[in-house]
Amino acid sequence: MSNTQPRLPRPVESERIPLRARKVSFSWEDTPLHWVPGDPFTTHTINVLHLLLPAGERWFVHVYKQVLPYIRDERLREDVIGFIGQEAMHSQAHDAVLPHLKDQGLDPTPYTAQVDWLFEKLLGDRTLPPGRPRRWWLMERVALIAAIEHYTAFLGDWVLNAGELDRRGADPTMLDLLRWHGAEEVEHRSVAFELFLHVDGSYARRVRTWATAFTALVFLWQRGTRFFMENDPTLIDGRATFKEFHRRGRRGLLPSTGAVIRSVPRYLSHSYHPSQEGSTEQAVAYLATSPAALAAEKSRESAA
């Protein structure tokens, strides 16, 4: 029998702090259609977040509000409760730029209605016998989730660090929300991966989630982009194609194809925690600076 014993996941303990929603607020009045100017598909193949998320983030909250029963370990429910609350201010921050949307001629509904029955309906709660069916589906989503947020970091990692948005004259008000919601993704991104570590922490369901969700969210991202793109009314044959999107991802306005590449073995390795990825000083340093954060603890203050 041999004796090497599995690399278990280690986190980087300066990594973690306690996790608090700041609630912001944002106003879209003048930010323009293509708030990256020029480049409606830099523009639209992010706005494609606005889409996913707010319907994603409640589906992310639903989820762990179920699985908190589970939780034996105190620190833990601590970080998961403070998750929760962040995600659930995600969802109405990225909600809200939906109607500046339509107001500008793009109306997001036929698609977010998929969106919604996709979270609702599909990755809903199912009508299963208590016991083992009931917590083999809690299990799944839980560990779904994990893999998402493996994603949610990186781009939150990625926005962090975009300077060419920058450079591009990208709308400051977008920017912020983007990068808010980064460094808020940064701050937590190893919640969703020790909460499924601490319920179940298959190796082969880490696996075929993971399969499960990139899948989706390529394709939901793609079909995003490529729906905005047709549907903008200042364009004409609009299209989306994965060379732009490599295209941009070489000019830094978007994530390079490469980087998203690499961003797969480092999730699949035994040893993987989402800790060695990203800096959570970086990430409390922008919140620091951030308008909308300044101001949702300006506000917070006054009312204490």
Given for the second form:
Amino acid sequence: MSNTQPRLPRPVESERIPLRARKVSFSWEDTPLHWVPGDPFTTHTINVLHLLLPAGERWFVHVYKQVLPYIRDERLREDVIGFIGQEAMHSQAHDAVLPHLKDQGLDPTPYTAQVDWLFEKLLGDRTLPPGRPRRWWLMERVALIAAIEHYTAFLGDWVLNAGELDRRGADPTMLDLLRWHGAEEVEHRSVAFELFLHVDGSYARRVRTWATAFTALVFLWQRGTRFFMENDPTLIDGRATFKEFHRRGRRGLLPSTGAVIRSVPRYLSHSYHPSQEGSTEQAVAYLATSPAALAAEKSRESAA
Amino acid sequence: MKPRPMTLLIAAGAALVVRRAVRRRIQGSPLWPMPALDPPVSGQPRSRALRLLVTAHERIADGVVRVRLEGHDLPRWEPGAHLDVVLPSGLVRQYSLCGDPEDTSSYTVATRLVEDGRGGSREMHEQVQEGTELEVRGPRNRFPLVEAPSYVFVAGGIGITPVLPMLRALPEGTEWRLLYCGRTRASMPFLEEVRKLDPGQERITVVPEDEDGRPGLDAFLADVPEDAAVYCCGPEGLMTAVEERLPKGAALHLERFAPRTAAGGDGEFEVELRRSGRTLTVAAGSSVLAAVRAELPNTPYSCEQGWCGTCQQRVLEGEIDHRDELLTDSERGDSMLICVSRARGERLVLDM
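Cool, the form predicted alone is there; where's the form predicted in complex with the partner chain?
All chains and molecules follow, beginning with the one already shown.
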């Protein structure tokens, strides 16, 4: 063993708040196919979220339900319970966008059925003997979720600050969905990582699952954007290229390539803690003005 | 070593062929080489929020308005189904659908003004008007028309709304009868429509209380055939009266105007957890979840209000009083959200 003190993750205590799911609903009748006007590439790159999140966040909930018995810390358990409800709601909210895409002639089913397979089968509960193998697979998935949540928080923080989308006249309902979701991702960004540290925390596992998650996200995203661009009924020769992504990133319509690359060493740093990134204050401030979150608050009060 | 031009050419050619082959596969299968899940799960949300336009808001009886909500490509529904309507204030109310189930361009509901109600009906009457946009969810059916050799319907006032599409949907030649009661003839909606369904006037008994007094339930329910399905929708008092007069075990289907509140149905019942071999009591006013958590602290849950779905559990026996806003009709058959839903009877058996 080394005789130097290991650098431990340092949470920023002021960034912690109690978590609570909000029941939101959006109606999509008035949202155009290209909801960033005149920019199908940006629209579809962001639309990939609707392809991945319904199955992905359903899977988060599925895995976290199984991890509850391993939690020995009451405060963390409460956070995980709040996290589960928020994720369940995210999954439902993005799922409701899919029929709208289909109505507009862009049927997402070929892609989402394969994402469903990925999360339900490949990453599902495998037939493993109880005991160590089963625990290993559960911990592997918990670590994967922590790595993915690093990116959802990154994207959440980005969309809360993406003023360029407003300036381009992006559809307000879609922006509210993205920012409500982004704000909740920022709000609960520490939970997945703290849970991983609590139940396992091995550094080798963190690196391994990060590599898997990052590769998978890049793969899924580029195929998703390509799928949308090629099948968009209004585009004759729709293409998705990395160059387009890079250019949008420079204009602030998508996350910049540099920011994506810089986020890598941060997650792999020994002293990383998600509370060091993004701002809970900003997230809470958005949730206090989000039309969907306000409506949720209202119906909660009327139910109480 | 310097590669020979021929080798380079072959390598480039092979790369091109592979690229084209992969492209072709991706066209049909966007995430190739992954297979697809059959049947897919995503893209079929349990309930879709729809924003519909009020195109008619008319008084059809004393204190009753009929509201027509227009949209396009609306989900079809079965008789007995209701809509969740989000009122401008954010209140959510359930209204039975009373139009044509085949009509995918509009939904029709009718609502009575409840003077001392919780505010929903007043809003529907006074704030909502032609041109208002309303958000609706559903339709959902917790009062479905089952197959039976004969049918008996009892409707009280506005309780006629779910019954009307049922009468229209019954196959020709089915044996049925209806007792339709109300305070006054002028306050009873859809009298004309109901009459049209029974040209001979033998199947329908209309009882306005101010003319004929209390409905003669005893006589009407005296000779209900044993295998008849009995449907009742109306005020709580009427439904209790019908329940009392029917033999135990009769196929009685009730539809309440409002979810039973603490005064009515938050009573105590028993829950058996079959797999863990325990039986617990859910106290009046408490939830199944609270009782289960006391025994099994790792039971998953989250929102505790019946919409996130985390606490869904399989039900093996017992009749469920569903109070959530999430599950589909088919899921309601054998599962429940234990945070809000309760037992209709005295006992439930859960698979946990």
